[in-house]
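Take a look at this single chain in structure tokens; it is the form predicted alone.
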Amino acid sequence: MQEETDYLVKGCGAMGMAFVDTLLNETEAQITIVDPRHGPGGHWNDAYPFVRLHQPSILYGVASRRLGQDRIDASGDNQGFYELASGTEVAAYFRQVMNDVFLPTGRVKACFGSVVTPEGDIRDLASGEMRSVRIRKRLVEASRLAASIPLTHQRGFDVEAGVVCIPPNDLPRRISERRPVTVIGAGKTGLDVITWMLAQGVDAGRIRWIVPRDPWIANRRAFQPGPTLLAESLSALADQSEIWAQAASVEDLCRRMEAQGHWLRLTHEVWPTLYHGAIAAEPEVTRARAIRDIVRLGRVVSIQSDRVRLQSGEILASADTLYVDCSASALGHTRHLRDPVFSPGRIDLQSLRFGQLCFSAALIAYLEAHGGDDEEKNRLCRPTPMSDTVEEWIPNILAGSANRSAWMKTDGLREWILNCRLDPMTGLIARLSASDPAIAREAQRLRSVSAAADANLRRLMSADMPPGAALG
């Protein structure tokens, strides 16, 4: 007998979960969701022991339901700011809203250690027992912006027989072989591992870090979206907008950018060409300062026992040395991903704030729900994908700016924007500006200069970047 079901949702990761979460709070829809792992919660499920989010805790999740306590961290690398959940804990947290809330509606089924077919039935991975399923509604794909993680992704280099190279997952059993360790990568993966092992006390003459590209780092203290630092947030969010507000050229306006502490860079002798919006705090960055021996040339092409083969040399290496891989690129496939979000039968989730993938899958449930046709829809929903440099973020940020303006304007929309959970800033602007001066003041500077800063990164996107031009 055929299935049937309202959607059916391809990915139980933070994008699935959020979709799901705002589409059972505002339609009566059946759901059924599919994914390959044995639980919610997608690329967590595999994440290594000693990750935590980028960003607060407060703006990441589902609607109706708070990951943490929304408490500011008292000691750590974090000190001062809103509270980061780990690894650990993000995965408990989808464990717990399937089970405390999904599953409990009656109105949604979860299929794990499933895939969709292209002819659309599901396929049990362990049995291989096919289900026909009627869709009543759309198809939603969840999981085209999954993170390529160190531990299941493939690599791109070879490593020869004998010689030990691991994901970051398993370096907390290891660490204490004396032994050199090369870290691969220099994303916020890569960070967080030379950062995690000089807190451990390794010593940093110990380490080598190969940095094909150096990135610029967004300063986390630009993020923090909740009521207690609010104002210092809103200033330094209206200070970057007059950045790009006055930036005579891209280069100029990554050189104001740190001189103001927004962006922060591995070293100030080398000029990042990478920009993945890693979010980093200045003592996490400072630490990784310690290390010396920094190989810039390129990706990794091998390893042998000797040495490591990369695009512009190579290096020698010693036989015993431990490599940590940290090269999967959250990027993949993504980078110039800006398909309809909206078509017949079918919902791509995809990025609509740069940054914030919880907060457009939720965005794009409630317009589902309450949304017109699917142009309309589509108008709404501008794609901000992942950029790798300066130059393509910029189109993002614009693309971003134009959703918000389109949002506020929309009845309904708009209301839900100011309650919802995961844009926490736009409705506490609109409930303390009346009394509080300083949040009414910084909130006020940063609208009057945003018009002139969309006109300026306009200006400079056409004027400073060639497609595929990259900052040298």
Ligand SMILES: Cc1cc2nc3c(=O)[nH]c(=O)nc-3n(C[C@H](O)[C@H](O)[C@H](O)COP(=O)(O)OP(=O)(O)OC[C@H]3O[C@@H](n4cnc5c(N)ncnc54)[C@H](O)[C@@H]3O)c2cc1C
Given for the second form:
Amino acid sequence: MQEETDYLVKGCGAMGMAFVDTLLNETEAQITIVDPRHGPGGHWNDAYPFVRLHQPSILYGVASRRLGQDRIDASGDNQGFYELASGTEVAAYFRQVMNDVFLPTGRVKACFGSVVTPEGDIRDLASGEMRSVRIRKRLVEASRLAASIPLTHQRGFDVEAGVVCIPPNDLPRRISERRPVTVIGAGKTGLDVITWMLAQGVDAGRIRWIVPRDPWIANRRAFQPGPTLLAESLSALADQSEIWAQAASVEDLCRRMEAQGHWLRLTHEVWPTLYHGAIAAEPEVTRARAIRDIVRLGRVVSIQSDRVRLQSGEILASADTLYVDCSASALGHTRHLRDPVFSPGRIDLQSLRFGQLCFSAALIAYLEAHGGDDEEKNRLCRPTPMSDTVEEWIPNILAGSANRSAWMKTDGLREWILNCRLDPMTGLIARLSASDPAIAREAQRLRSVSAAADANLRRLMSADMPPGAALG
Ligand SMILES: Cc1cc2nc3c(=O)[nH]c(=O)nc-3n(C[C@H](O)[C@H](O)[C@H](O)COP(=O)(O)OP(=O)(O)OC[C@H]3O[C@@H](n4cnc5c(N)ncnc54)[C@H](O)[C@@H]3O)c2cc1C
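Having seen the form predicted alone, please provide the structure of the form predicted in complex with this ligand.
All chains and molecules follow, beginning with the one already shown.
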């Protein structure tokens, strides 16, 4: 007899898990979830050992189960902010969700070590066995936002035989070799590697950093949506929205964001050209500034025993250098993805609020369960993909803002959001405003500036409008 399922979910990472969790809660559907890895949690299973979430755990995972204890860290770089789960904690959490929440329903079948083929069949990677599954409702594509990470990505540069170039996963084992270290890449992983080494006591003079483009880094202080820090977080968000409402140009927006401490950069001497939405605490960025040997000659083209060739030149290097490859693009390869989320027989999980992938996947599941036709559902699901620059990020902020206002006008969905663990701020504002004047005041300030912020961001995106025109 042919296997049947209501939903065939391709990918069991954070997005696939968050989608399935909400769909299980909102429907009676039978779900088959498939992943080539040997357990749930996607890229977290292959992450480097000192990785942590860069946003609080409070915002991450599936809607039905808390990740961590919602504690505020008492020490370390994240002191005073909500806890950040480590990579192993995230992977363990998803295993618990699978074992304690999904499988006991009897409605989820998990096929690990398997892939969904382009034809929609399931192929077991070990045996090569193929099974065809009849999908009663939809194929759910939960692998298109798969993160490209150092351990598993295809390097974009050549490495001569004999040169040691490792992913950050191997760094703790090799750090005692006391060789000179060159870190390749200045995204969140590169920053993590630099700050981790310095925290281990590695002398900054032993480290060279290849920074192809300097990044803007968002200060974590505005991403603190739990009850204890809600007023401060809202205040920071309202300040940011005021900047967005007033900025005369994209450059002016960046300067004001930096002047108020919302955005950070590695050095005040170099204007960043990259914005991937990386989030860090100020002490991490301050510590990274100890590195003096920074190479800004573009991307690495090749590494030879005595030199590194880059897009705009080459540098000499000692033969015993340990290279740490932090050049994987994470979600960079997904920045042009803007397919409709809902199409006949198919759902393409995508971000609907910049940087909030778990919430987005859960919301899409809610809409699948309760929304109208695909056209109506897609109206509520404007994709907000990854950005490479501030100019690319602005339209995604606008799309997220349009999504939010449409969601809050939609009966049922609004109530779901108000109670959704993955969007704690909306519910907390509603519950705490009456008793906490600071929360009420900052929430009101944020609400009152948001239309002007959107209007000015739109103006910044259209080169032909004179400054201030959209502000009326
Ligand atoms: C170091 C790092 C830190 C991050 N920190 C945060 C954070 O703090 N907060 C946050 O919101 N986001 C964070 N992110 C973003 C992160 O990418 C997302 O949160 C999330 O993990 C992405 O989930 P995903 O399911 O789309 O991708 P993945 O976790 O990559 O999962 C996709 C899955 O699809 C599977 N797959 C691929 N092809 C097939 C196929 N043919 N058939 C079946 N399955 C297939 C893959 O094996 C994989 O398991 C971080 C990313 C990185 C790299």
